[in-house]
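Encoded as structure tokens, the following chain is the form predicted on its own, with no partner shown.
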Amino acid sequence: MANATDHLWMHFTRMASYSAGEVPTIVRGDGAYVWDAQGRRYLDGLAGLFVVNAGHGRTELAEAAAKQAGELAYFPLWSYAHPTAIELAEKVAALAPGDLNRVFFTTGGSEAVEAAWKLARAYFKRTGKPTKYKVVSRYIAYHGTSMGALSITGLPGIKTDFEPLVPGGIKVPNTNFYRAPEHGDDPEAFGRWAADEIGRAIEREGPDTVAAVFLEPVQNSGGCFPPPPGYFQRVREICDAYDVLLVSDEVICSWGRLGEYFGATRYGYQPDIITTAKGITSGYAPLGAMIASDRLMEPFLSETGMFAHGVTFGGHPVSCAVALANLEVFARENLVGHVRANEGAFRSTLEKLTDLPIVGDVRGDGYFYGIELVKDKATRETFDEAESERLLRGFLSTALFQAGLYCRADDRGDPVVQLAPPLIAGQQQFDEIEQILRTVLTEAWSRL
């Protein structure tokens, strides 16, 4: 629409890029597809933004929102409760691993991460260890954009405009095995090394100063880095040894994205806190949550105890009603099982692209994959900054969209194409993704 840039300030957008053209405007969605204002159809290869797990056009979710708004449109969770928040907290706690039974609702992922860091700090203050406040996280990892979450984030390019940030963010290597600096021929040894880097960072900072380690089950930024075998088990040992909380940031990786309700379940580790959002409502209303263990709640259960944190719209009645209806869809259609049954087919279809000279690596799990692009497959040489700019922003992003595929061409690490379709997707959509990528990546290589 011609007036889209007159007043709308889009997120993470180079606004000048639309000075000579119209902003792509999406007006409708159904299943795994969306349509723009001109009636063109696109395969939603990113589920909006890793969000629309149940697929577009679910009228039952819209109806659940309307029904709840008619009964109780809003009431806060500040010393009061409402039925949809109570019921949803019970369901989330039942699905979460171990004793993660305490659910603190937010409106999104950044707020959930912010709440988790604040809880870690407050917990240690109330248990006699007030100097524990720092957080360990990984290079290139994205954990949100609020000031605390941004300090945990490992992407310098989105931080510099806002510095100085909240102090205490410590960075360690991630689990990109394709570019492993150590043990590049042994995934298990690499995982041990990467986990031990967390322990070494805690030692350098002083164990009495570190409160938490924040990790995604599969790291998003950089292009889907799964954990090597034994990685999270070793991280759990390290956290226990130093009395540090393990936070599993599952804003993307929960609600079926990896073939389980939570990524921690998929990889067999027990966190102290899970942060979640996005797929909990499949995007039909904004909602996030921090899910904490019973022991983290204990210091706040005294007569005058209080976790002095909250947000106006956290646990909004309408959002909670939508989440409950969304989880009914998950159960009725076995969406989590659908991902497990089809992830092998998704992977093998994407791996066909490895015959292209520009494709260096295909990695991920569940319905969450990254395809790393390289200049030389034999040496794994990547593109320099100028080349990446021309390849991703100058050609790929637009060409993929024009070819009918909405996905992400990202250069926050090495250049990658990221894919995370709605969980309803099947072989028809996998083949469509592969064919569009093949055509566009072949043309991209010819332009280098």
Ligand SMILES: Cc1ncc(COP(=O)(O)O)c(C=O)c1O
Second form
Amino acid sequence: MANATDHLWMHFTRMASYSAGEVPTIVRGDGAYVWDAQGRRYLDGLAGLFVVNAGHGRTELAEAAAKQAGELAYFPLWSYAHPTAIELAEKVAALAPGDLNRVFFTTGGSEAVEAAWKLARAYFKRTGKPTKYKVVSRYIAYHGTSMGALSITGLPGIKTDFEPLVPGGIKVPNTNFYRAPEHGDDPEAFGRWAADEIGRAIEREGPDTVAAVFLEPVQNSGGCFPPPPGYFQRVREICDAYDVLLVSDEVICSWGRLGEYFGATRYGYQPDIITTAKGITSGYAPLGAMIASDRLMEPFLSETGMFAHGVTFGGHPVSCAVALANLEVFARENLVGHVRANEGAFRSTLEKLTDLPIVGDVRGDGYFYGIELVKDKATRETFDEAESERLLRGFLSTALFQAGLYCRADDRGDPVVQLAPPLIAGQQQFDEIEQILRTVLTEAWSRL
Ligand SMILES: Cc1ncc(COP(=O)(O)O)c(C=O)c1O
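What does the same protein look like in the form predicted in complex with the named molecule, given that the last one was the form predicted on its own?
Whole complex next, starting from this chain.
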């Protein structure tokens, strides 16, 4: 639409890049596909932004929203409750692993991360360890954009403009096995090393200053780094040894993305807190949550105790109604089971692309994959900044979109193409993704 750039300030967008061209404007969705204002169809290879897990065009979710808005559009969760928040909290607690039974609703992921850091600090203040406030997280990991969440984020490129940030954000290596600085031939030893780096960071900082470790089950930014075998088990041991909370940031990795309701379940570890958002409503309304263990709520249950934190729209009745309807769809259609049954086919279809000279690595789990692009497969040499700019920003994103595939070409770490389609996707969509990528990546290689 011609007036798209007049007033609309788009997020993480180089606005100038649209000064001549048109902003792609998406007007409709159905299943795994979306349509733009010109009527062109695109395969939604990223579920919007890792959000539309149940797929587009679910009128039953729209109807749940309308019904709730007609009945009770809004009431806060500040000293009052409403039925959909109560029911949803119960449901989420039942699905979450172990004793993660306390659900604090937010409107999105950054707020969930923010709430989790605040809870970690407040918990230790109330349990006799008031100097524990720092957070350990991983290089290149994205945990959101509000000032606390941004401090936990490990991407210098999106932080420097806003410094000084919240003090206490400590960074450790991620689990990029393809570029492992040590143990590159042994995933287990690499996992042990990467987990122990967390222990070493806690030691360096002083265990009495560290409150929490924030980790995604599969790190998104950098291009889908799954945990090596044993990694989370070792991290759990370290957290227990130093009395540090393990926060599983599952803003992307919950609600079926990895073939389980929660990523922690998939990899068999027990966090103290899970942060979530996105797929909880499949995007039909905004919602996030911090899910905490019973132990963490205890200090706030005294007569005058209170977690002094909240947001007006956290646990909005319409969003909670939509989440309940969304989880009904999940159960009825066994979407989580569908991912488990089809993830092998998704992986092997994407792995066909490894015959291309530009494809260095295909990695991920469930319906969550990164394809790392390289200049030289044998040496794993990556692109320099100018090449990366030309390839990813200048060519790939647009070319993939024009060929009918919406996905992400990202260079916040090494250059990757990322895929996370709606969970209803099957072989037909996998093939379509593979074919479009094959054509466009071949063209990209010829331009280098
Ligand atoms: C792991 C993780 N944490 C936090 C966030 C922030 O969520 P939001 O954009 O809803 O604030 C994101 C967003 O992509 C994320 O992937």
